[in-house]
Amino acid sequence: MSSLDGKIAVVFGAGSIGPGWSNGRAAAVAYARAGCTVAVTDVDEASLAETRALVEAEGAACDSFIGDVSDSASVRDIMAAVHARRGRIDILHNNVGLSAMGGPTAIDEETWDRVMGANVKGVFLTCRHAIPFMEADGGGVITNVGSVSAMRYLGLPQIAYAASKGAIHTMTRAIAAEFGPKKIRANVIAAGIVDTPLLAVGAARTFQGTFGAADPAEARRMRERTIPLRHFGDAWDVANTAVFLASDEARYITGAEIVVDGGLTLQVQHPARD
């Protein structure tokens, strides 16, 4: 794995929505096991908790925040005590994501606005108080977890979800545009369908409802059949990704999208059910 000795991370979202490995828990140990400090952040302090013990295994040194990302005040507090007890921030992870179902014609207007402010205005307000202290300490790396709903439309309806995530696919390139002469690097994880917590909370409604299967077995084993390597991702597999983009043998790598999705999106998944 690739060596980041010494590196002060800040992963935003690294707690978990039950038993098991987020992406932002997997990507909090996967950037200490690089030889990373680390500051880890969520809005469940229990969650948090766990996964600040996990990060101390490793040996490594760990700060936790509870903070809510789509509030800017406590994301420029982070990320002043982060800055002021270790002196450099070199890495932003940002990993909060909301999903809500819906269309344009169905979902109302509140899970639009909490969807957007956690998910966009959550990844704005994080590199908006990140990039000052990157930029006066002589660069730093951001990496964005995106999505492949912001490449394709996956067979179900979460329209704000898909809006999101395409919006944090343009910003991050757009930042890497702006700051690149300043030695900021920003790049997005455009991630398929990750066997995480959050997924299983919701995969059995979801699979069904795209595959029109009854038995959730079934539905799960349909929809990794859409899959060119026939299996979903894991936790790790974003890290791993992450740990790389930070490191530098990404060093020439900026405002790119690297797919993780096990070939999801190489082609056509849904046939017409009308």
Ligand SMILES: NC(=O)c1ccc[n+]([C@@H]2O[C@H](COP(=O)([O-])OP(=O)(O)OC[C@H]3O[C@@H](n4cnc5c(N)ncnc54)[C@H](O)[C@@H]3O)[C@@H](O)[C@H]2O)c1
Given for the second form:
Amino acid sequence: MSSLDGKIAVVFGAGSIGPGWSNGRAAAVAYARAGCTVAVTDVDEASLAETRALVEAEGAACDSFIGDVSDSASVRDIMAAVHARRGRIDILHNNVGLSAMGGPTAIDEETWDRVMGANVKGVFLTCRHAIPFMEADGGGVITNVGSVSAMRYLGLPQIAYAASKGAIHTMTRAIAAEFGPKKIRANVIAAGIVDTPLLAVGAARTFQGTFGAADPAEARRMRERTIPLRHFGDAWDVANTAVFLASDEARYITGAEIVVDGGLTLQVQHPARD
Ligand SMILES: NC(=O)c1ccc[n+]([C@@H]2O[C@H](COP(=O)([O-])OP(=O)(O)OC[C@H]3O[C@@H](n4cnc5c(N)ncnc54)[C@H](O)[C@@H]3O)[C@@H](O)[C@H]2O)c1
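Can you return the structure of this protein in the form predicted in complex with this ligand rather than the form predicted on its own?
In what comes next, the whole complex appears, and the chain from above leads the way.
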């Protein structure tokens, strides 16, 4: 029996950009395995349906909602629907995160606005519409998926993404401080390089750009060798951290930045000797 038995979790960005285990999909299934009823939401209907089927295959009840996290009315309606149907919102999990290559002189303003809208405004809106329910019902847990990009430059310019993750890390601390007295905990997972379908989409280009390697497989090996544990994480590393953060075992942890990166941010980058 887990302390999450019977809890109601809402996962934003529960689909996946490609086939396989995304961070959002794994989080939804991990909450289900821990005993939660899970509400999943995403803009991508087909991908969301896949996640819902996987949650239900765990024997958990699941509600699914199509919606854009940067649309206030949509987020408000989703929260209201979950609360009306399930009676509580115990866990809010913010996984939506768009990335875009380019520094301040390269990306256009439209790209900046799109990334900020989904990543920053999205977290603002889900918190805005979930917290009143959590407050009224005696507490809750908010877990935001951040990134080591909020802490370090990773070798290629992604100014909007890095800035958005920085904002998410800061918002998490502010929310934790303001709503601690209402028994709402908020934490951010600073994910390192996670081997998800999202990574597969841009990895070859990104690692080749970072290391100047012609061969994508060699570029990937070079990136892995910058990590003390010498391999990428996977979606379960992030999902299992989220389950822990939501559990009673983490009841005194709030406002924390939990780094899940195999040690990537521990050291100045240097060629590996092994
Ligand atoms: N994979 C990595 O290496 C890595 C590293 C650090 C952090 N992260 C973070 O992990 C999270 C995403 O991981 P993932 O594997 O689930 O990625 P993913 O792209 O597969 O899933 C994100 C989901 O969000 C949905 N989405 C996008 N815009 C949306 C919007 N406006 N409203 C609602 N849904 C929207 C997408 O349809 C997709 O299903 C992001 O926050 C990302 O920044 C990933």
